[in-house]
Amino acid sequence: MAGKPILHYFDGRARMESIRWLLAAAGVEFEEKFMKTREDLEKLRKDGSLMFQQVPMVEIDGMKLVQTRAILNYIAAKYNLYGKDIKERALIDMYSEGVADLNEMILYYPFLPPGDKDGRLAQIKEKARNRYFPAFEKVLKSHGQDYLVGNRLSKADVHLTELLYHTEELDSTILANFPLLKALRTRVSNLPTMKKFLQPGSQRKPFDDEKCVESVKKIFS
């Protein structure tokens, strides 16, 4: 029987936490290798296990993957959260691409100079608000059905959730006027491999704060 996965990352979360969140929702236990250093960095360059030299890398089925998307495609068609033909898996590519790009704006923030800051916040709510939950909102009222597509979970409901609750932990009250995605947080929030996720002292990350920050510039100066 092949091991858990081992995740290679820094102890924070980044492009590694949507990883951390698929595995969970599919129920798979994993292991994590945090580096530490830029020593720790370099050993894993010069072993060869980062084809371009970058993390995240997760070692899996006998496989060092680097890449965040193509981990995360991977982990979803393993665990049957990629839809059942090659259009739901386009729609779910498509989701999961426009959830990664508002995450990727929230994923830099905590490493922003200070007086950048405030302006990006501002720039997050507003994309949020009026691009990318509407969308999201839109899409659950168009079918009425309780996951974005083929009314079963997938990767991109697990995306969503995540960037649902980053973005609230930015701004409470976000999820004021989109009753369908609140609903859809806590229907994933409740999945029984979900709420072990969600609860304290399990893996999930807590926002990236200036130790972790300082940290990171370390290792990657």
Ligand SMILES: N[C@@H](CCC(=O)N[C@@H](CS)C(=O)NCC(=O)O)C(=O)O
Second form
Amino acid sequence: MAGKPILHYFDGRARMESIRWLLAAAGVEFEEKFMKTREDLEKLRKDGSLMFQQVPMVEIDGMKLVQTRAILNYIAAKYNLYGKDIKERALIDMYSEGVADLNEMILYYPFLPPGDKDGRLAQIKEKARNRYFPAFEKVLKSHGQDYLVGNRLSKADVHLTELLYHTEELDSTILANFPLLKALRTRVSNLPTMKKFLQPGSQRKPFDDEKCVESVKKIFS
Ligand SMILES: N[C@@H](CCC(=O)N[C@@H](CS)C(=O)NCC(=O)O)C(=O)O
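Beyond the form predicted alone, can we have the form predicted in complex with this ligand?
Entire complex below, previous chain first.
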């Protein structure tokens, strides 16, 4: 039997968090190896583990996978979170990419210079309220089903739920006008695998705070 996937990254959210969420949703246990220093990163680079010299890297099924989206797609395909046919997959990809666009803005936010943060926060909220959340609310309304695609859980639901949690951390009122998104978040959060992951003490990471930002600067500078 294959061992647990091993996640290589720093001890923070950034690009690895959506991988943690997706593995958790699939009910897959995983191990993590946190890089703490530049030497840790160099070691992975020198031993040829990082195809493009970048992390996230995930050891899974005898492979050393890099590129966040490739990793997510592999997990989704393996654990039936990727639709039943190519049309469903196209929708799941389209929704996941929309989520990723807003998520990218949030991911960089903690690493911005202090003077740029207020502007970026306003931009994130504006895009969430006026572009991304209305689009996903409309999808759920259009078919009246429990999940975004095919009436069953897919990676798109997991990514969107993660995004909803993270935007709510930035503004607790952000979901006020999106009842179907709230319902989706509750539904996904109540899945047994997710319930466990959302409890304190799980491998879910908190917001990337100043300590994390400092350590990341040391690793990558
Ligand atoms: N497209 C890649 C980007 C990965 C990336 O930018 N990783 C950063 C850490 S979050 C990194 O390793 N930076 C070092 C470098 O690019 O040399 C992905 O999605 O995985």
